[in-house]
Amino acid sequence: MTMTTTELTPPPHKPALIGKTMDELKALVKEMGHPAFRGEQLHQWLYVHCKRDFAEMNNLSKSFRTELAERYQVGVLELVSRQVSKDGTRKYLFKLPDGEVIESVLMHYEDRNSYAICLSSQVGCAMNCSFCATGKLGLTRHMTSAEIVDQYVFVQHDSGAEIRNVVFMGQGEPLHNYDETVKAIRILNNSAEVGMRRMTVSTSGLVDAIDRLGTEIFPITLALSLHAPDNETRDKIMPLNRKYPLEKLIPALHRYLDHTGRRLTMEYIMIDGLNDTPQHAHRLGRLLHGLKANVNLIPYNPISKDLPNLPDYKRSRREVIDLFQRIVQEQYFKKVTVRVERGSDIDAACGQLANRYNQAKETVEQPAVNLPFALV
């Protein structure tokens, strides 16, 4: 593992350009007294070339670049630290304009020779899922679409990678921050040229928001954090289930499919003795009958022991996971995969985000370590 840190200096108090659409940038440069096509050029530098220094935008005149630098800054994020896992996964800790921090993860898949980025959509999370460290922090605030999009732009610039896939599976519940998440999806698609079919939004099951998202008719992938095939078990794992039990959630997924026709992903964390028995596998198969969905099994990752109210969970044994997979796949004809673990040595795997930097702001000059990121 390698890690780098940067000096925590306050960003300049200038409005940022990341988060603005093509039309907004064209209007902005016209107000500055420049022709609208300069806005189109600026748009390309910001979102396609991902440049973060106006001086590098060399088809703009020097005077225009100087004027931009005097009035604006490129993005809203400030890099605090960057950690690199032994498997190549990169985890970024960013400071937001108000001093709060969030994390993003860049993953490389050798079998596909492509990169994916996992984005945060909130500072903290209100869902309080028992397996996830983020939920122990509670919700601090929603992120803006500019803060969401700038994670993609910054990491693409920093890594030099061609990031082809975007997953909203980081800190927070994306559909709890619905408007800003949807705006970020549109900007990533229209400005950063990320295909809708290469975006995935994960949700713990907010039924009203799922219905609303279905009406957008985005060809994205919706991933549901299911994690249990019955209400009794799911109540223990996910408090949200008490408001939106399976009797409400599963019909919402059918409605979503009716609108979009896009195959769903069911995320299912494997916890020893809690939700991993053959009986659970059969219940899951029956629950998903008639639903166009794949199943992704996620071996449980332990979270920081210094967080409050932690359950005594253990990861399911591999033979148990394999049996569970065979039952659902062979008897209920669902495609079932087991998630490949990424970045666990830097606490960048599923459910591990604890954001401990917020709990020790007086020591920000020290290297930021063990700052986990949730790949739900």
Second form
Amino acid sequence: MTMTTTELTPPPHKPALIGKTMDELKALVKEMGHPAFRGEQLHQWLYVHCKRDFAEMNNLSKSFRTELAERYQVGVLELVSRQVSKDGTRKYLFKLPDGEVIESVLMHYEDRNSYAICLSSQVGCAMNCSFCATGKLGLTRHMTSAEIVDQYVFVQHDSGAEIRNVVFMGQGEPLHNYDETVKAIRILNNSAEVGMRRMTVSTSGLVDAIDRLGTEIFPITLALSLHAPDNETRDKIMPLNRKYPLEKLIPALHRYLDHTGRRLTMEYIMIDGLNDTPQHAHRLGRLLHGLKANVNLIPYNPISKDLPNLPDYKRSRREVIDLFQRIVQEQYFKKVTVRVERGSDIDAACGQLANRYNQAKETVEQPAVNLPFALV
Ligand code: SAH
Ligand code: SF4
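Could you please show the structure of the form predicted in complex with ligand SAH, as a counterpart to the form predicted alone just displayed?
Entire complex below, previous chain first.
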């Protein structure tokens, strides 16, 4: 059999429109010889109606739609798989233009009847937290703002859900990819009309970037992955703590609050025997004294046993979590919530789906291998 060139090389990607601002779209449309208001219409179709096919943009002329389709593609993401949990959670696995794979999660909150999306900001992560599946991957690369925003647009289109909240809690450390994350926040706000107050950025505590974010004065929520109330415990599970120990991190949070006035969220993983004793609860209460912050306790999600260098962590018992919550709440007057687990019947912890995909991909040449997730 002779192979044609098209079999050997995948079709070239056309430039994508997602990621462009209203002004950039207007300029692009003008350059194609059309009036600028067509750029506004196109902008609406892309970010508000979330259409993925130019043919559906029916207030644009047919010839203009054809011209657009010849020169551009809408988004940058390619769907690899979609898992739907019994509780309505959906996990999406996406391929980026260079073949890297990331995940996004759509979560349904029954009590509020609303949806939130969890976005990835990097392929892998450099922070190497001991409890995190993504950390085991190391950092492959930062994601572009277009790749970050397209997760929202794609999932909005695919699910038909009205997504109310956006959280940067997927793969990666958003503040390590500062410029593209901030650009994505601006596009989500200005173009996709997601209110700043409905966005949360979660960080492991990059002090310099927290200071920089404070100067943007975005009314977003900053969630800080604290996970331990003392340097000794935090050093063990978060290598970043050696660079930015608590005596640097906590003042940075106070400075951030001085700039923005927005209440912080402290995320705290509950790992059996490691950071969950009443002494830890008292230390946490004292550490947070005078800081406008709520606490969110996250029962540890066991990560895949196939990953290298796995510590033998277990999730804290329910009564231990309850006691911890009571101490911080009743004796230190912080609001403490316990995170409800979602999508436990599909793939548990953050970063697991893409990890499993990468492992399966390595053996994909062998005929008997099935990908360990369902294509729905
Ligand atoms: N890099 C950022 C955001 C992505 S991680 C950060 O660390 O904040 C999002 C959240 O998931 C963080 O609070 C992180 O600590 C938590 N997480 C990671 N692995 C987990 C696990 N195995 N169980 C429970 N939570 C986990
Ligand atoms: Fe990176 Fe966050 Fe995972 Fe730590 S918890 S390795 S910072 S993604």
